[in-house]
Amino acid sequence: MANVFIVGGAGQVGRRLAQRLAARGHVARALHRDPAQTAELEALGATPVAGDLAALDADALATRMAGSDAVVFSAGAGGKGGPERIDAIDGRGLELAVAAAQRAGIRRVLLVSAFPEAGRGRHVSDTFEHYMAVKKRADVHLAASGLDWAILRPGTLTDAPGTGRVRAGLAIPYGEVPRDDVAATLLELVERPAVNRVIIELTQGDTPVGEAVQALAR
């Protein structure tokens, strides 16, 4: 059984992950900033942890993380809210989570990032371009941290029901992937620490999630 701290625990991927962790017998602690989200998180089987990522410092976040076996960072502005919000959540938020994990003695950090080809071939806003640049800097920061990490770069996220089958690899063609299957992949990464210090691109596919993740173990 793993004790997993989810930064962005009330987000669309975070909620799905918390539910899957709890169903598999793990402890899912979900960081959230809106008290109204507490009951929903509890109903999913998660332990709600109150805190605003944009307002916490590293010590305060480390205190909340203490005792965890792994941290999953799935928080994100989603390319919305302007550059300041993106910097605060996707940029400084990830740096804060890394610092907090180090202070709390937590070695494993999993990051939900962005597929490099997102937006290619279509007009995108300056805000989206900024979002992608910040996500890349966050990847670089985590990879240089010395922690045991894995970075997951899903394709375009959809709310279609998950199929439990994906395509995962170091470099794969761009495509869509249900949020359900992103959460299922994160669960497998929690349970398979041998998949370590690797950047994984993810889309819908034909391989069962567990097999797809295990194939990336070193």
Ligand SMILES: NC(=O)c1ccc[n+]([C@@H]2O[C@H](COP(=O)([O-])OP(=O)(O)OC[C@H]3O[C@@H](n4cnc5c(N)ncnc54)[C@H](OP(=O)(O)O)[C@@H]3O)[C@@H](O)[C@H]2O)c1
Second form
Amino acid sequence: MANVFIVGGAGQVGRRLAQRLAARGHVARALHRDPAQTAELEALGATPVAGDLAALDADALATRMAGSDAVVFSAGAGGKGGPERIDAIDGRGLELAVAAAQRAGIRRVLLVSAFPEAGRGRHVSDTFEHYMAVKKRADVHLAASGLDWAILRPGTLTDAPGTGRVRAGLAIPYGEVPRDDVAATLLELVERPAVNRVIIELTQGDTPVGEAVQALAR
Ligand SMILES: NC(=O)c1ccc[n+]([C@@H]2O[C@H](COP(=O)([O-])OP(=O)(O)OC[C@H]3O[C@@H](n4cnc5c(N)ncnc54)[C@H](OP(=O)(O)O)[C@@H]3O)[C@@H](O)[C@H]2O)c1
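Would you mind giving the form predicted in complex with the ligand, to go alongside the form predicted alone above?
To see the whole picture, the full complex is given below, headed by that same chain.
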């Protein structure tokens, strides 16, 4: 049984992960900032933890995380706000979570990042370009942290029902992936600490999720 702290726990991926963790007997603690989400998180089997990533310092976040075996960072500014919010959440938010994990003595951080080819072949907005750059800097920060980590780079997220089958690898062609299957992949990563210090690209595919993740263990 693992105790997992999800930053972005009420997000679309975060809440799917929380539900899967709880269903498998793990403790899922979900950081969220809207009090209206508390009841929904509880209904999923998660333990809501109130906190705004943009307002907490590392000590305050470490106090909330204390006792966790792993941190999953799935927060993001999404479509809301401009570059400043992307900097604050996808960028400094990840740095804050890493610092808090270090202070709380939590060894393992799993990061939901972005697929490098997202947007390639079309004209993208300056904001999207900025988002991709910040996501990459967050990857760099975590990879240099000295912690145990895995960075998951899903292709374009969809709300299609999960299939339980994915393509996961160090370098794979770009594609879409249901959020359900991203959550399923994160659950498998939580349960497989031997998948460590690896950057994983993820799309929909044909391999059962557990098998796909196990193949990345070393
Ligand atoms: N969309 C794509 O195609 C795609 C592709 C690859 C990777 N990704 C990445 O995948 C991740 C998860 O995606 P998703 O669909 O689950 O996104 P989401 O539903 O927007 O979830 C992001 C979560 O971050 C939370 N958050 C934002 N600001 C916060 C703050 N100040 N304090 C605490 N929490 C805060 C949001 O809470 P609020 O509701 O309170 O704002 C939300 O719950 C994101 O990081 C995204 O960049 C997306």
